[in-house]
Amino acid sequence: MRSTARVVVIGGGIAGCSALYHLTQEGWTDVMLLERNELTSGTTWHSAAQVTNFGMNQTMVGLKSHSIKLYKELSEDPEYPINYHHADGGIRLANTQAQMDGYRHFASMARGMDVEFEVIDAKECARRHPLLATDNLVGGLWDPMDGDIDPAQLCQALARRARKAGAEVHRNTPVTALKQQADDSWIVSTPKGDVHAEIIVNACGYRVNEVGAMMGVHHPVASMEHQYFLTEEIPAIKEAGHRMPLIRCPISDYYSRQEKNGLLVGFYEQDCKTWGMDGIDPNFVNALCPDDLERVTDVLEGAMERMPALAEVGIHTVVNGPITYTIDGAPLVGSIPGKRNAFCIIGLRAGLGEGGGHGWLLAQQIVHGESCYDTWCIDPRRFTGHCNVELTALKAIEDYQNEFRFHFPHEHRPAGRPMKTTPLTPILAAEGAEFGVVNGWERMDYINPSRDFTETHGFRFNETFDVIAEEVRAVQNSVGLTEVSGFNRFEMTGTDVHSFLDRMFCGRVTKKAGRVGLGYMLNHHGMVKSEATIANLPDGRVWYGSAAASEWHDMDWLEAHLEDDENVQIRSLTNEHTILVLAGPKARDVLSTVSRGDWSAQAFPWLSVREAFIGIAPAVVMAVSFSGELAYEIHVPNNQLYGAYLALRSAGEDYDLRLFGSRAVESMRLEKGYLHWKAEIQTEFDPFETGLRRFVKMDKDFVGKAALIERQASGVQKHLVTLSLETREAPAHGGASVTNAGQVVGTVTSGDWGHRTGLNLAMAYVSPEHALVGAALDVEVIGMNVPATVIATGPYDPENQRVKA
């Protein structure tokens, strides 16, 4: 065994085997694989091996369409053949409207991929999968391409290429100690010898809190244990001719294939178990939990209603393995948080199907920095501290309980909540809010208007749609109050801050004492990274504010390319303070009446900072707007938040203030043509592609700026665009097809009803040629081909009068 290597990447199943053998193929053979025992000893060698096209997103999509790409390489292979039944196809059920909507969006949403679904009613169901029974039965999701693999011949295949390219694989070779040196290089220590490593990669399954903790982190994947049988023989699939679709059914939680002429089925029960909790173990290796059939009995019974020859044939074997599950289902695959040259790939419940495309984007991040796909879906760091062990299984028993129940839109499932809170947030519930969550913290999505009020989720528009016109008439014609709770905040400080901004930033950043500045920083591809706002005290402390969700993300790439000679020091208080925001024509009287000062418009006019008290209650007040209203961000400790709350509704009775919530803001910030992080502002996409030339400063030095010139020579390849869609009937959603002559030509990235315009918009990233303003397109909406004209960006008040009266 060598004593050195580029990288080191420690578990030997489908994840660690995906991501070595990707390494070479981005050029990196100074690589090495430690597996404690035999490859694919842990989870991967029980897998049931499903191989889907299916995925909640389009990197999801992306990845999976990969690595469907990479096993059929593989099995074709004559030197090392492996078993892969591809294209046998798939069915996802569905047994009410609003989970066929979802496939007709999610069908939109592949077809940007150039992965062809087909949304299909009971009786063709039936059709193409004989042993089905139609009772409840409204349709499904057809994948064409869905399929198995042998597990352990994939990861042996893999291990074998990546052998061929120059990579070493060690197995019985546990892993005991990791230690991180000055340079930030790693000593990787095993019974035979150290290795001194530039970068390390966990990708050990279930153990992956064993290898965290040797690293001093703690990763959010529990594990749970998961059952599921191989029948005996079923004459019908011996006598059908071909080989029977595979299905997942959300109605009775189960899945099932074709495992010779029996059926594999598998089980995601009600009453479930999370395993490992304690501790795993070291002699648990190729072993499996003991049989519990019984506990699986009532997802048995559906199942046999749903394919009556269930209970007509013996059961020949049971499994039940340890699978693993993070706080929302998806992997944890990129940069460990707060470590350098630290990678993960974890939490792969679904590892055999998608873990080729894991492994290719993992590889691509760890050589090139980025990937080909913006991967913010599976990036450790979309979860922050909060995510204690007992979070996490709380988490993953839900995820469990509803494997095949994807999320709708505004949908907030239950378990683990809250976890994040502010003063306010009891004070809010009892105001009738209800609250959605962003990285663990309650946040008010909009006022119930009454105790016997619901809604139903789904991908239309719904009850709530004239619960968020009222708020929005409030903000337009008088005033409104919302707390915006986890707002990312740092407090920069030192000599060399703005030295150090203006070299992160592609644009001018604002040095000037009580003022705010809105600035992009782009990665080293010249690709959009993060949107921040600097504001600048008077005592030269300077705050900057991004996203709830990019804390970690943030903090991170500032600390990266912090030189060791600056002085910069950067201090988080997103966990101290909590913004209110005062929005609306009549938020400057609301402001004036509990502040003193003057707070007129040519004392402290649009992108004005100061400090100052909100009644007795101490805070930092910023005049910026996400509405398009005049509006104030008023940043208050969380120890006097409630003082400050008060202080503001009290004196908006003579205002009619009333409280609105991030539904509202999300209808006005789409009316002004405001991005929002991951949903624009993605890493797939340049400044001049997402509308922000004016901010990009060619004549100053900055990060990405070699490639931006780069990029420029080739022209831009995607316009962001607002399109109006001619329809009342449901917005359109993140991941809808744009297309034009029935080609598609863009996605859109989110989309609502403008309350004050009375347009039905979505933004989408479309062809140059389809990007001028009157064109005119069509919007995938649930299946409905909607007409949509291109509008000028920001219909409402578009020479901003109003947030600067």
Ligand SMILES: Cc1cc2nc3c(=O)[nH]c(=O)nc-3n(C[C@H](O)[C@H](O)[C@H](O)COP(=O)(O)OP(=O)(O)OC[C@H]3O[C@@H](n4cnc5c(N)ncnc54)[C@H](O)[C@@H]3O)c2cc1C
Second form
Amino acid sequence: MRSTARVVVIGGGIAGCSALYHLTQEGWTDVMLLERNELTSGTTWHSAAQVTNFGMNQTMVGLKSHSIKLYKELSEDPEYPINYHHADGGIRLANTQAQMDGYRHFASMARGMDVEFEVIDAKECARRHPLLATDNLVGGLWDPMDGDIDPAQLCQALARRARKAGAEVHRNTPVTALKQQADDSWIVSTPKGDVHAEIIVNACGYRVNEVGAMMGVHHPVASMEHQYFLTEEIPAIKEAGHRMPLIRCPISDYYSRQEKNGLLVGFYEQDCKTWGMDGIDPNFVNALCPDDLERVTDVLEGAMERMPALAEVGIHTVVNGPITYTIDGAPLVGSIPGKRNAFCIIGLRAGLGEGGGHGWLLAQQIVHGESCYDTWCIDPRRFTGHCNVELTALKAIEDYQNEFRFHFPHEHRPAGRPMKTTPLTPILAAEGAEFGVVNGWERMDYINPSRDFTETHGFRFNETFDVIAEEVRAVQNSVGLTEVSGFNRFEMTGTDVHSFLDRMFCGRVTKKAGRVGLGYMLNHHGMVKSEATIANLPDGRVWYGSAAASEWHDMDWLEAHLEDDENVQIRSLTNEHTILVLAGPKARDVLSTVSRGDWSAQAFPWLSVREAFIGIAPAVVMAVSFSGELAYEIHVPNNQLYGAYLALRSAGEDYDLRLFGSRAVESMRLEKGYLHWKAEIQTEFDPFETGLRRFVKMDKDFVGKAALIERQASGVQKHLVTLSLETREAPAHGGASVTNAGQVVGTVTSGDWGHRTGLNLAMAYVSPEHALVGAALDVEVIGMNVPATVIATGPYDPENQRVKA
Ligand SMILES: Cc1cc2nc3c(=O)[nH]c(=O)nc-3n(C[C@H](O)[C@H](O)[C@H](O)COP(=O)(O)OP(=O)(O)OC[C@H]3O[C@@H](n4cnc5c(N)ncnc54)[C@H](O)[C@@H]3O)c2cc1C
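Moving from the form predicted alone, what structure would you give for the form predicted in complex with the ligand?
Below: every chain and molecule of the assembly, starting with the one above.
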């Protein structure tokens, strides 16, 4: 075994083998995989190994397409062919119209990635799968590429190709310690000796936290026991004359695929069980948990009703093994938070289907700093420290119990709540607030109009339409108050703060004390990485504000670019302060009532910042607006938040102050054309494509400038536009395809009803030839082809008179 390697991948399941292979494909061949036992001796060997193309967003669909393409190619390799049942087809069932709406949306989203799903009715489901009963079935989503693969052969094939390219694979070589060196490289210890690696990758499956502990990290990954069984031969399968499509059933929480002339049937039972919470037996290798079919009787009965043939056939094998989950069901693939030169590819609950794609995106991140898709949905930094063992287990259980039930828009499931709260959470709850969750924080969605009000989650406009309209009306006509919990906030101090920010941001950063500016950071490929508000407090401190979940992401990026001799200190205040937003034409009156000082437009114009008192609570007040009305962001330390809130409420009594929530904000920000990080702002687009030309100053140096110049030469590929849709039925949802004469020409990033403009608005990236104001296009909204027109972005108060009032 060599004693150095550029990258050491730890773990030889599908995750590690795929990462290793793809590193060699990206041109890094000085790479090594260390496996404690034999390849695939963790979860991978006993996987049901179904490979679907279905995903909840375009990144997931894209990476699964990569898996499918790669696996097909491997299966056809004449030197080392492997068993892959490619394109048997599969059906995801539905028993409600709301689920069917979802499938129509996901089909449209996939179309934008050149993946064709089909939404079919119950009769067609039964025609394609002769064992299905159609009672209580509405229809399903057909994935023509669905199939299954031999997991051990797949890993061997990847390892073989990696070895051929120069990589080393060492079996029976457990990693026992990890030590980071002063230059950020690593000493990887094994019983066979140490390896000095520039970069390490944790791909240790259910042992992820054993290896995490070696570097002082807890990864939010928990394991669940998961069972399937194999049946004896089923005559109808033999007689069908074609392979049975795969089935995934959210009604009875089971799946099935053909295995020889019988079925493999797996279950996601409600009475489910975590595994390995108190440590894992070191001898659990190539091993299974004890069978426990008793536990799955609830879902087994449903499966038998859906597939009566199951009741007639014997079971010859039961498999029960550990499967890993994170707190939102998506894996953790990318840079390990707070560490340098350390990556992970962990928490894979569908690792056989996804593993090819995850390894591909991870290798791109390691080699190029970023991958071809925006990988925020799998970024390990998307949770910021609140995901302890207990929470992770609760969310894993919830996710397991709902494996095939996708989240509806605005649906926030109950497990592990409340996670992060402010002193106002119970106060707002008592006022009738309905909460959503943003990076663990409870955030007010809207105020329930009555005690018995309930929202029916779905993809169409629902009961909340009039509720949100009322909240928007209050903000537009008088004044509203809302709380923005969990907003990311860094305090930056030191003599070099402004020169540092000037280098990091592609535009000019305001240096003037008392002023606020908005700026954008690019990555080394010239794509938009982050958006932040920079507020210069009069005493020289600088407050950097960005999206609620961006704390670890932005901190990593900023710290990685700090030079040794730069005098800049960055401290996170994210958990210490909360924002109260006062918005509406009467906002100044309310503020003037509770706070001494001159709050006139002359003394404190738009984009100003100052310290003040709200009653007796100290606050930093900024004249900025996300609603398009005159507004103030009031940042208050959490221990005085309630006092500030009471003072504002009491001052607001004379002005008919109403509470409003984040749904009203969403509607209003679309009317102003303001962007959301990771909806409109993505690493797949440069600032010109994102419509941020006025925030780019090419006459100065900044991170990403060289790449941006290179990109400019080839012209913009897409343009961010605003669309007005001709339907009152449903909003466009992020991911929906925009079409012209039936051809996909773009993708929606977000959509909602604009209550002040009376427009059904969406933002979308479209090809430049369709981006001109007035262009007539169609948007696919839950299966409807809705006519839409490109309109000027920010149709509400385009002159910004109201925010400057
Ligand atoms: C019953 C069941 C059915 C499933 N069905 C499907 C399916 O149909 N489709 C699908 O896509 N997914 C399925 N999955 C999930 C899928 O199998 C997993 O997501 C996948 O196998 C995880 O692979 P991995 O490489 O992350 O982990 P593992 O396969 O567990 O690999 C981790 C490796 O790391 C090694 N390791 C650990 N510690 C060390 C150390 N200190 N030093 C060196 N090496 C170490 C282990 O020995 C192991 O080989 C199923 C899972 C189960 C349990």
